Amino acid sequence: MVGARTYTAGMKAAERRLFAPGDGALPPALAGREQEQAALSLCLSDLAGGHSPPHNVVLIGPRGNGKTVLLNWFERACRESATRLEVAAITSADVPDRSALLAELAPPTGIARLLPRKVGVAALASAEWAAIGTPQSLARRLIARCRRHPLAVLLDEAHTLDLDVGQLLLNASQQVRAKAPFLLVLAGTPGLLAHLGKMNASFWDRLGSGLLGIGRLSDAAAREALVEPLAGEGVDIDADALDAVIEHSQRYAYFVQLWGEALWNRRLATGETRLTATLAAAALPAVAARVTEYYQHRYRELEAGGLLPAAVAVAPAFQAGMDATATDRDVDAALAATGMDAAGRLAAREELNRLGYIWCPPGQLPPVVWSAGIPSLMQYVLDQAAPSTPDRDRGKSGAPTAR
């Protein structure tokens, strides 16, 4: 497997971050994401191989669990492989439209080198640059780039990819998969599959493997996440602070990188190279006020879209522990509860789900069941929701505290 381990290397440790929140930059250790990374070590080797892998891939999970990560360190692989391998690493932002996709993937003058010498761009400029808008047309270009070299196709917040942009990029990409080594790989939330439904494209209901969930990290790989790098730096944590640290973080890789920060600044700013559960509560109020930021921030977004009440009622069928879940039968009998119609109830449950504060991982055996996005965040929600009373006030922290 490529890459699986990243550690920065060759500067003083006063002189570098060791974590990296937010952003999608590669995390000084990229735990519990094996799984993932061997799957897309696969269709690496497939290009290489120079053909194209038996099925592209979609990622979805809930915001911050490291799906840019995912994306970014499959980028670097590429960039890195021994075959000289073509990368085009976008978002849905950088083609709103046909026009800035056929820009980002087949630009007439990047074209015209692969065409006889007869054919320029004043020809591509003609009558079939104005075709543009079918998949036929870019399929063709498309198969003219990846014969010269393996292109992977690297979309990133797919799930707000315009419809008409989406159906024209997945109707190609199966002809051009077809005759030629490419490779496209989507991330979004877990929105993101009824999305791609939206879009009448051909075989998307057929990914199998290539359907990869990304949630939060499990209790091992939590740990590792932190452990590995400060060990690599000469940094023991006691094992009753990192068992607060992870119950705090509720195994989110976004919040577990926080803590990391938090943890690597103590030892900056104290010189200590053992980390105990009294330097873990010293750093535990800079984590509180981002967690808390973050989750006013998700709050607000759910008081937006007026799911409030629907993310209230759901709550408690996820109040059992840090992994419950709960059934399609849980979460329409929370919803039904506050009167909502059936119809009601299932746009409700989507919304949730598109939001990532409830999901439901793929790859499944029946029953399937539902998880919290971060359970946490449903009980800040309960929390803020709940009539306001002095008694009440006095003991709110507006963030989950470190046991």
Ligand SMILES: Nc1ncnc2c1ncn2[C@@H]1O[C@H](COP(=O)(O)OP(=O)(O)OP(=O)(O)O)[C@@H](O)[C@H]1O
Second form
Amino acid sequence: MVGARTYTAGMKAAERRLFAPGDGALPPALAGREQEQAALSLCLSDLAGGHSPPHNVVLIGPRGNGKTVLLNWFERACRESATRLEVAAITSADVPDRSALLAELAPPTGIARLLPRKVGVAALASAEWAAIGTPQSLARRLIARCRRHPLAVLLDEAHTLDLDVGQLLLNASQQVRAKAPFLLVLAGTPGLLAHLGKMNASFWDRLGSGLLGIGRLSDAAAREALVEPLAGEGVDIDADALDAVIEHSQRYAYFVQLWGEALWNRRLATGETRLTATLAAAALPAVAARVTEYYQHRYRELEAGGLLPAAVAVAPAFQAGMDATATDRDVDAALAATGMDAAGRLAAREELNRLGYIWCPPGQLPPVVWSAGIPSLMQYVLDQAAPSTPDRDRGKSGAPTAR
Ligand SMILES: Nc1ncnc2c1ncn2[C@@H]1O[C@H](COP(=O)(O)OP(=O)(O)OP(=O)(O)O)[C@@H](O)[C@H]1O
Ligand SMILES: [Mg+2]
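The structure above corresponds to the form predicted on its own; please give the structure of the form predicted together with the ligand next.
Full assembly next; the chain just shown is listed first.
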């Protein structure tokens, strides 16, 4: 009755999800973000000590690398702090205009308290909002709030923040930080810095150690992200299987979680506590289907933005391996081959950066270089854009294969 026992054990374990492929879900091992966690923890101790950190914090990185996860981790750390801190965790969609920002961070207590509950702040006449929706009034209210308890405002998807709202928030944040314990953490895709630059607020380019780049995981971190949770369940993975999985995942956090889920499912299906290369190969189709689906979305996004020629042109500059880099000059030369003029090349590079197709991590020593957002996405783009060949038409999916 071995089969029946395995089945029962599998059913029990299946009730529990181990990995977390998705959107902002805390992974079972938050690997490779020690430096970022340390920087955020330092800000937390400043706040807990009753001071504002010397700078705000901006997390930037291509999609799917773990910005929201880090924000969620920090929110939890603030809530678990021994000192009473307040946290406002919001996204740009929560604050489409100035009045929404005020309602989220500093509702006008005096007037609002007099209004019937159901009507609330939404019923305030627009003239009244206009009067209170100034940087000074937001700052005043926030200073009063922060003097009661230190406040951390965590704003996700900040690259889509309304410019007017952003300007109000950034200006108020400068005033508040000088008077009471306050921290603003913004997270967004690499276009965030250019977006902040449009807000007529000057703090963002003096972030110092507060500008944190969230890119693909290091080799050690990607391995840890898989091995540690599996080991916690008594499951080992063979070295050759792990090598193939890491290579296929490209050390991209979302793909690492997809792999973790697929391997965990193999473990559940077979009852094996040792994951071999054969088991990893059996898990490949499930992962490859998700990965290909993801590439398709990204490909269509490039296509819709008129960026395919630029994406195809720069891809060969990053073919030397997973960590291949290219200088500004290399990228520009690759784009020049498409016949774009200088302004077009600059705009194309910025758009590819905004979409995370290429990525320039902050905090580099010279020479500053670009990396591939996801190297295998570049290969997919090259494959898709290549003229049709019999080989390709025989069913090559464009998805990488585990080697
Ligand atoms: N340090 C990490 N170690 C392992 N897995 C991680 C890590 N960080 C994030 N992940 C996983 O990666 C995936 C994407 O994370 P998250 O949604 O936080 O990315 P993001 O950068 O916020 O993406 P987006 O820009 O699309 O919002 C999730 O499945 C998450 O569990
Ligand atoms: Mg996110």
